[in-house]
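Only one chain is included here, represented as structure tokens and corresponding to the form predicted alone.
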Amino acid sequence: MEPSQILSLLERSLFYSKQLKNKQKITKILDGKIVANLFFEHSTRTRFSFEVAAKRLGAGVLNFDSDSSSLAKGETLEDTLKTFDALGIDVGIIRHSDDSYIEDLKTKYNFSVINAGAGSFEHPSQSLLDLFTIQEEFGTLENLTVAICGDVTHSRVAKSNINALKKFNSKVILTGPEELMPVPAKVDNHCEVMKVDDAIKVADVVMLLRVQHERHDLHELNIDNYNRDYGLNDDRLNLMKKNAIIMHPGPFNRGVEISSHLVEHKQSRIFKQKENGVYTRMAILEWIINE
């Protein structure tokens, strides 16, 4: 996606913003579609988002539950989708564990793909709505310098917005155990790897990841000193810039990546991201259903 499509996808996003946050009309453009929501992992916040946005536009939704389907009885996952498609949806929000699955399934279907997580590969609409949360706090996207602190290796969030943050001239540090760091070979060169002390100090966001055991098998990471070496803690708040934000995409543990009484800090836009991931996900609605 060009920074220009970002942009006015981020316009449209504030566009909902104001009209939901003043109770103004909302014009249901998407009244007659149907929508569904396919999730072959658990999500909260990406499908129940997804499923807001589209009712304030006036879709129907279908809420597809992957352990309670026909799945279960052996049904294969192309035949699922081919139902879906028979049935007439106009849009499939899909996740799934596979990295390239979803980019395979734009051409096979008369229904619109939305990417909503691929693997550990990318998520796209966490990205805008992040990317969203940035430029709401600091008037812009270009020249910051943004850190992501954690599971770096295992995160679709961390892969999308390195590669959305590279269009705006922003500089990423990654930062973590170096068990989830990646190769050297595979660091964008607009990242620098730090420790995340030095990390901290000069960063304009701080975003944290939770560690993904459900990709990985590092029985060797000490979760039980995990804040006290990688996580954000009292300590290292007072590292940070005094205009810094606090992000994360969550689902966050608390007292491990980030000090329980640091998810609500004043520096924080935790629950912020997650607000604005329903205006995010309404321009995205809207832009597929007009593509």
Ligand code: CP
Second form
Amino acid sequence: MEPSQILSLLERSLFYSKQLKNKQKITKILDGKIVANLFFEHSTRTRFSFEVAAKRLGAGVLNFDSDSSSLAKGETLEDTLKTFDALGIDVGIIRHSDDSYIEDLKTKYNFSVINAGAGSFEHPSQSLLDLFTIQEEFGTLENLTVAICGDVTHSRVAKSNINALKKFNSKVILTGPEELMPVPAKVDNHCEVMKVDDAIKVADVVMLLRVQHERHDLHELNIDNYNRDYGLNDDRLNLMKKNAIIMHPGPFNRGVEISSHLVEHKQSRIFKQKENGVYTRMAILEWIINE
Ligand code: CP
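The form predicted together with phosphoric acid mono(formamide)ester is what I want next, because the block you gave corresponds to the form predicted alone; please supply it.
Let us now look at the entire complex, which starts with that chain.
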């Protein structure tokens, strides 16, 4: 996506944030449309913020629950999606554990597809809400330093944010346990790898990531040691710039990548990110329906 398209989505997100905060009447641009949340992996934030966003815009929403679906009776994923196509949905918001599954099916069906998280590869709507949160804080996306801390290798959020931030000339620092860092040959040449304390000292944004145990068994987690060695705790908070912010896409593990009491610290924007997810997903739905 071009930087100008990203900025235009952020502008529409801001528009919707103002409308909702001022309790203005929202034009029901999705009136008569059916949006289906088709999540083949667990989710709380993405699924429900897309649901809230779609309902705010007037859509009817279907929530597919893979655990209680006919997948358990042997139906294939493809036949499940063909079924939703036959039902006549307008938009399918899809999360899948495979890196490329969603890309491959974008032209297969009559409904518009939104990527709600693809394996370890991409999470574009999370990146948009992260950019919105950063822009809201600093008034720009240019020339900032963002430290992404934790399980970088398996993080789709990290990849989408690296791709987005380099378009705006912001620096990305990667830090975390060595076995969860990309091998040097795979580090995007826009990024620098640093020790966690060094990264935190220079960052405008400290973006924490959970260890994604469901995707690998590379890092044996000792909770106390993880927080001491790589997590955000009081000692590292003291290293942060006073105007730097703490972000985390969630779900977060209190006491591991972030000390529990820092989740609600005045420099934390973690719950602001959840709020912003609704505005940005309204903008995404508006864009996809007008395409
Ligand atoms: N950030 C994120 O994708 O959270 P969920 O897995 O709860 O959707």
